[in-house]
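Coming up is one lone chain in structure tokens, specifically the form predicted alone.
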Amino acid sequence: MNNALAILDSMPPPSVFYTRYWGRLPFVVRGAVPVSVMQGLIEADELAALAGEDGVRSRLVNTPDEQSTWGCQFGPFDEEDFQTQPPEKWSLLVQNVEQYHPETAALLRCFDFSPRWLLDDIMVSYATPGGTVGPHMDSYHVFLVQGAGQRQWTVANAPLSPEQEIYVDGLDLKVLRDDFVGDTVTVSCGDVIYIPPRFAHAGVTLESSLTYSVGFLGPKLSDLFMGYGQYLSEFDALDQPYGAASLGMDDTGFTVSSEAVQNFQTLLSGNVNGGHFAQWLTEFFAGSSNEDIADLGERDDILSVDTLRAHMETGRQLIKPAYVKLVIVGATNGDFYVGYGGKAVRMDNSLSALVDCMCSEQAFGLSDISEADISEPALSMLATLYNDQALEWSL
């Protein structure tokens, strides 16, 4: 297999993306993001202001030279923090920008072919010439979208083995100690690099620039076990104690028999195979990936179904904002769960066309909904999602 960094003219179709690239090979697409989208993304001065807010995760990284070592400070930052920076070789990184800047969240629509339900966040970095966070490796999938300015990236042509994952000691950053073999490419505004997990990469800013990192992260197995266990603990009917009714002679004293071990495995797998697991999984992936960002809450001014219908009959349209993550998981009997803001709502198959309309992230009104979908359950569902801030009125 040729592991050279592929330079593509356009984003690969899903059939090619998932079979050839996803988790396997990096690639570059020139001009992948339209200018109209790039123009709406957060700019450097707005990013600096966002980094000054409490609760926003931000870092200032200084690139070492002959007289200094790596430097890393954590926000919030004030204007003096930026004024005292040197003219070159520093970077500002801000996490979860899609939650604070809706126009930047619109960038996600360029990656609808990806598993949006695995979205971690959009991290935005501003860097002066020579700015870098060093060679590093991520455990997630990332699309690096170049904004203003130019940046040079070196991307490994193979994933790092655990033995190669050695970092420089004593840093608040995970900077790889050793060099890696890879290809080097220079990107400009609108270019996109896809980097799979464990592929080392290093970027250096050639001129003051912005980079928008769209990351997709799968949960750890331990997170799944802990999350599901917490869910079970909230329902007495599901969180029953182990009855030990099937124990036998081999379980006397301090010995747990192989049959008892098998019974425990059956007990656990039986709960995972139950219908409540799909609901929990929907809620799990619909929740915020950042504990500092609260899940969607109910509006202060609740809208009734009749009022929502009246608004829509005047021609008003609803839209699902890009920063709201929807998660759709199949249930039993053709039903499905729709998750948002850490919640899950069970719906029957008759509402699937309406959910597709929301997933398009385009404004829709009564004229876009078939007569079969303009039912009391459908309008009640729209009112529920609007009242929970998963839908907004389109401007």
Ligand code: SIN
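Positions refer to the first chain, counted from 1. Note that the rigid core is defined as the largest set of C-alphas that superpose within 1.5 Å between two forms. A quick note: this is a predicted structure, and the numbers were derived from the prediction, not measured. First, how it differs from the form predicted in complex with this ligand.
- Here T255 counts as shifted, since its C-alpha moves by at least 2 Å between these two forms after the core is aligned.
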Given for the second form:
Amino acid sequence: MNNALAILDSMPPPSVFYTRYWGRLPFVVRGAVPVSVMQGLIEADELAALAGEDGVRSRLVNTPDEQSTWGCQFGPFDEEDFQTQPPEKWSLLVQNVEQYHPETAALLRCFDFSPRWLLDDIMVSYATPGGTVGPHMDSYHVFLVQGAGQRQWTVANAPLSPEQEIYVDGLDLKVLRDDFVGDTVTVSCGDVIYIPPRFAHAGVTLESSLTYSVGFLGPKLSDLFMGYGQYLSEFDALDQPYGAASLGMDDTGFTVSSEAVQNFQTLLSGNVNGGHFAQWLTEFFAGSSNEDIADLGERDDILSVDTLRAHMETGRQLIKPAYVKLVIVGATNGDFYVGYGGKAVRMDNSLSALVDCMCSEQAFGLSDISEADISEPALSMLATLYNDQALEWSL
Ligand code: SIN
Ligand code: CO
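Return the structure block for the form predicted in complex with this ligand; the form predicted alone was the one displayed.
Zooming out: every chain and molecule, the one shown earlier first.
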């Protein structure tokens, strides 16, 4: 297979994306993000202000030169921190920007073909000429969207093996010790590079520039086991001792027979296969992947279904903001769960057209919903999601 970095002039259609690229190969798309979206994204001064806020994760990274080694400080940062930086060779990186800047969250709509339910965050970096975080690999899938200024990237053409994953010692930054084989490309505003997990990459800023990294990260299996175990432990029916009813002659003394082992496995897997799993999975993916960021809670000014209907009858429209992570998980009998803010609401098939409407992330009003879909349960569902801040009035 020829692994040269593919340079495309449009996003590959989903069928090609998933069979050829997702998790397998990096690619570059020139001018992938429309200017109208790029213009709304967070700018350098707003980013610096955000990095000054408590609870916002940020880092300042200095590129080494003849006199110094890598530098990495963690925020929050004040104005003086930026004023005392050298004119070149540093970067500011801020995480979870989609939670703080709704127009940056709107960038996510350009990645609807990706599994939005696996979104980790949008990290934004501002870098001065020569600024870089060094050669590294990430465990997530990332789309690097280039904003203002040009940046040169070298992207590996194969994933790193565990033996190749060796970092420079003693840094708060994971910088690869050894060179890697890859292709080099220069990107400018609106260009996107897709990098699969474990593909080494290194970007050096040619002029002051902004990069928006849209990252998708699957959970660790250990987190799934822990999360589901914690969830099951809340059920009274499971808070019962193992009855040891099926023990036999082989289980005497100090011996647990292989049959008894199998019994335990059946007991445990019965719960994984059981009816609670889809609901739990919905809640799991609907929660924030960053423990510093609280899930959206109920509004102070909650609306009754009648008030919501009255507003909508005047022509007002609702919209699901891009920063709200919605998760739709299939359940039994054609039902499905809608997850948001760490919770799951079970819905039947009659609500699916309305849920599709929300997933489009376009403003919608009563005139966009068919007569048949404007039912009491539908309006009640909209009121619930509005009251939980998963929907907003569109301006
Ligand atoms: C950067 O924007 O400098 C780093 C982004 C990345 O490599 O993931
Ligand atoms: Co990276």
